[in-house]
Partner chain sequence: MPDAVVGVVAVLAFALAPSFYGNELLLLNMALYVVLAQGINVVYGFAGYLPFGYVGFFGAGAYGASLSVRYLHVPAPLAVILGGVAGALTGTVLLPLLRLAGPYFAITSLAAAEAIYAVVANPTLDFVTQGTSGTDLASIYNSAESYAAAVCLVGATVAVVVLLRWGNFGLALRAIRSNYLAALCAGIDVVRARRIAWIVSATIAGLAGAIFAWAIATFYASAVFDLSVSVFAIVFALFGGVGTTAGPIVGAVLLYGLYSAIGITAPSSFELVYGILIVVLVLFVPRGLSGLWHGFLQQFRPTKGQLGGGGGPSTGRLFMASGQPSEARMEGGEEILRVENLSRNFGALRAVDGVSFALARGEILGLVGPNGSGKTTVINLLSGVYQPSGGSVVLGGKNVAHLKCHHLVRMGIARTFQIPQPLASLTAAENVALASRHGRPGPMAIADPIAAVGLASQRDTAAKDLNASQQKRLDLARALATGPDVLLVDEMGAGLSPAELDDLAALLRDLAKQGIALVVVEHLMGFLAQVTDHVVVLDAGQEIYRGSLGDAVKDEQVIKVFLGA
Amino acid sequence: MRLEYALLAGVLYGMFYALAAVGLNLVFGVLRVVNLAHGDWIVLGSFLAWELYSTFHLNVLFSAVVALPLGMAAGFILYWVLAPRLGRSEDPEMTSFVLFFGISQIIEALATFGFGNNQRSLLPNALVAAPLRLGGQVYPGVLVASAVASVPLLLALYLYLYRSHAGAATRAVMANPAEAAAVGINVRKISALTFGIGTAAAVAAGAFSIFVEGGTSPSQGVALTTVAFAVIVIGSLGNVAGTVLGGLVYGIADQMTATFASSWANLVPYLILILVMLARPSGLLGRATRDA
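Structure of the chain above on its own, please, the form predicted alone.
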């Protein structure tokens, strides 16, 4: 019974991790930069959920919906502020690394100024009150709700990428920006749209991270960025579909370890990351990316 519980709990956690990481992978696929402030956007989403519930008693699902346009707008603005400066840089990759690190520190400082250093949390009834029984096991309702809510958001992103003209242009830029520009695709506009979508996904994930992570604090961003990066490396850098697989692998490994070897719980998922990198440096779905 413990095995079944750990497996299903791992799947539930994995769907949240996929949502938390998908924006980071999408931005990397198009812009070829690792957004070190990604986890801090998740933290801002969690504080948004906390504030809306504490002040107006709004269900956290509403916060996730509100987070999408707010995150999109923030991503657009940030991209158009940064893009000209990155374009003039002699080393855009290193410049972007430093810039996003600085943005991460600024967001953390602003969150600390606005909410203090203390951890904030919400009671389960801010999302769903009752635990749920699945397969003969009882799971926290907030965990199930977070996983279920992640599915339509991930599905919407999939439909955008594979069923829309803008999504086709995005995949073309992922494959080869120079060739995409040569056939008339506005790479800068697609990059801005991608950064907006990636930021929106991160902020929306933050609405659920306050439950999945047991609370939120301004300093939590670095840890969330690390987990998101591990997830996308396991699946495949630049492959959004691989993010779901990476999230499931990470979530199951985390829960199996927490259940059967709790003293190793913080280590085993990263050991799996290292093993994947050694066996398949391009990630579990890396071959699919090369063949596309």
The other form holds:
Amino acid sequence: MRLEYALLAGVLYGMFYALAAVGLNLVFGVLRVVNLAHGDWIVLGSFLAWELYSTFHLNVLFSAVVALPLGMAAGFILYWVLAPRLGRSEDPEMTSFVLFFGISQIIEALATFGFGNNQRSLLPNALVAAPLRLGGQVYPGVLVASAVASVPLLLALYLYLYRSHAGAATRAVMANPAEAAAVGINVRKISALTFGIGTAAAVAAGAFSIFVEGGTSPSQGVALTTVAFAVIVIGSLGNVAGTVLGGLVYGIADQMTATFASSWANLVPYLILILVMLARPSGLLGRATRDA
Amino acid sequence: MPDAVVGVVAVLAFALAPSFYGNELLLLNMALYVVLAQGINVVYGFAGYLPFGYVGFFGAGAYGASLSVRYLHVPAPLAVILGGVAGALTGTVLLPLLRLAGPYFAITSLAAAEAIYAVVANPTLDFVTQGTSGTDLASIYNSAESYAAAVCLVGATVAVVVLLRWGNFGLALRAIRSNYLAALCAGIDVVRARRIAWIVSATIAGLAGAIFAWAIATFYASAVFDLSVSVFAIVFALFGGVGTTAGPIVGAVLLYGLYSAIGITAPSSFELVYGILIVVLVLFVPRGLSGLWHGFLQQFRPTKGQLGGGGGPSTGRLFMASGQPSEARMEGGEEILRVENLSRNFGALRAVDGVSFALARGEILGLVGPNGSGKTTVINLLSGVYQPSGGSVVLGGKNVAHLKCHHLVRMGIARTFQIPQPLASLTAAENVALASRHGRPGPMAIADPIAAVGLASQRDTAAKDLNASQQKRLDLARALATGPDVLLVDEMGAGLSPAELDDLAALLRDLAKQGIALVVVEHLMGFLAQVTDHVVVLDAGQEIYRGSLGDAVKDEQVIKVFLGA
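Next block, the form predicted together with its partner chain, ref. the form predicted alone:
And the full complex, kicking off with our chain again.
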């Protein structure tokens, strides 16, 4: 019984983690940048949901939708401010890594000024109060809702990438920016768009993270970034479809440990990340990536 | 040396500071951050790895010290040393991480530190580690002695950095950062050099953690594994400027001072300040304070550097054959290299398919073929850049087919690159000195390789400021400096002027007269004809012709692959 619970809960967590990580993977694929501020965008999404519910009693699902244009705009602006300077550096990969670390610190500090350092949480009825009974097990309704809400967002992203012209251009830039530019694709525009979409996905995931993570606080960002990185590494860097697999593997491993060796649960994301990086740096679905 | 002065000043300042300023714990923390920033300097500034999980070594040192006090009842100074050992051991366990590069390394090292923390602070292990309940070190607590130890550690760490900056090992590390492939082919054992820097840096952090534990009567795992320790050390080092001696010291003192002034009471204000600082540093001041300082000094210096060097045209003969009588080292005839059935697959593609040839001392073999015929792959296989899929390479009687580049260089196989690979941030003289130090032991056939390739007036010019033709020549000088028996020359002729080509041909002939065996890959047949008449023609990885260059151009199959059917 505990095994079944852990497995199904792992799948539910996994869908959420896939949404939480997919933006990081998109941005990595197009810009070859590990966006260390990714987790901080998730935290900001949580605060958005918290404020909208506490002030206007708006359901968290609504916040997840509002998060999309807001995150998109924020990502767009950030990209246009930073991008012109990134390309000039001697070691752009490392430079941008450190740069985004600085941005992460700024977001965290501003979030602390704005919302205080205490953990904030919401009661389940901010999303859905009723728990789900399945096969004699009771699953928190908020967990089920977070997982279910992640599916259409991930699906929309998949359709965008594989069924639209902009998506095809995005995949071309992922494969080879120079050649993409040579066939007339505006690489800067695609990059800005991708950065916006990646940020939007993170902010939207934040609306659910406040339940899945049991609350939110400004200092959570680094841990969320690490988890998201573990997820995309498992599923292969730059492979967006792989993120879902990565999320599921991570979610199930996490729930298994939480169920059968709860005091070691903290170790799981880090151990998985290290093992995958050392044993199979290209991820479970990966071909060898360039530059990686 | 000004660097040593910097170290002495830092140690004296920290030693005297308690007489002027009462808050000794603040001074201790500042001294330890100087140490940690220098540790980051060693592993990032010199070896190119940015460990976000650097705090893991600090924590390991703190627990190494406290556990050895608790279970081995050692006196405090020995506990500090054992803390350093704990840091070194942790570094040894994490050596596989060095296979990763850039951001992947940075994040994975962070995960490693968090994993160590999750073990040390695990409730089920608390009876051993006291990670959550707090480690009581009142029995050895001594603020004056622990502070003295911290001051000593500052001195020792600065000494290590000075050695790294000015020693041979430091030059090797700079070469690796500058151009990995070129460093490898100059004979540097890249993996070993990076491992040493990593372990040294881990030991430094372990010692710092141990001293911190000693200076604090009670500490918790959450404090000594706090990610902000890594972050501070990294930001301090970047702010001051990595790769220098004074930079990380100045960075740590200024920023930790700022943190003490505003950060302890309002940590998020400080977080905002250093977040902005990082962004400004990365975007506008990538070399930190030391970069600004050198830029400032530069304005007052006469532009001496630009007179001697630069990419301008050189005068006189470009490639100079040595003036010695050619018979001096003539050892022609003795076989030195035998290649049999050499093959290399890339997936389904058989890039080199059973190539065989033998080479005697003083012999020059031309390797010819259309694009994609496998010429450069042969060079990469012979020089150890690629590993062969099959076949043997026998050098002086020993099969060396599966040795790595730096081993082969030490055994006497050197190469140049089709696209020049300068160690960009090093001067021409340093490029060559490095190669002669790491190359084959024993005397060089060419006493002054830089002069031999016509770069005598560019000795002190940074390799990145040389023009393309000069960089090609520097490649050759570096290869000669390793003292090769076999020299692999990969399309050096492309892009050289006719006069330069004539000089290069004379130099290559002269090298052969001195007993060096040469493999020359070339498209320029006129140039090749000046160098040798003995060629092997490749097509699709296989030999299709062997014999004189003169007859090759009459051979039907050769004509077919070059001109089409």
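Whichever C-alpha set is largest while still superposing within 1.5 Å between the two forms counts as the rigid core. Because the structure is predicted, anything quoted here is derived from the model rather than measured. Numbering follows the first chain given and starts at 1.
Colleague: Core-aligned, is the CA shift for Pro269 between the two forms 2 angstroms or more?
Modeller: Yes; Pro269 is a residue whose C-alpha shifts (by 2 Å or more) between the two forms when the cores are overlaid.
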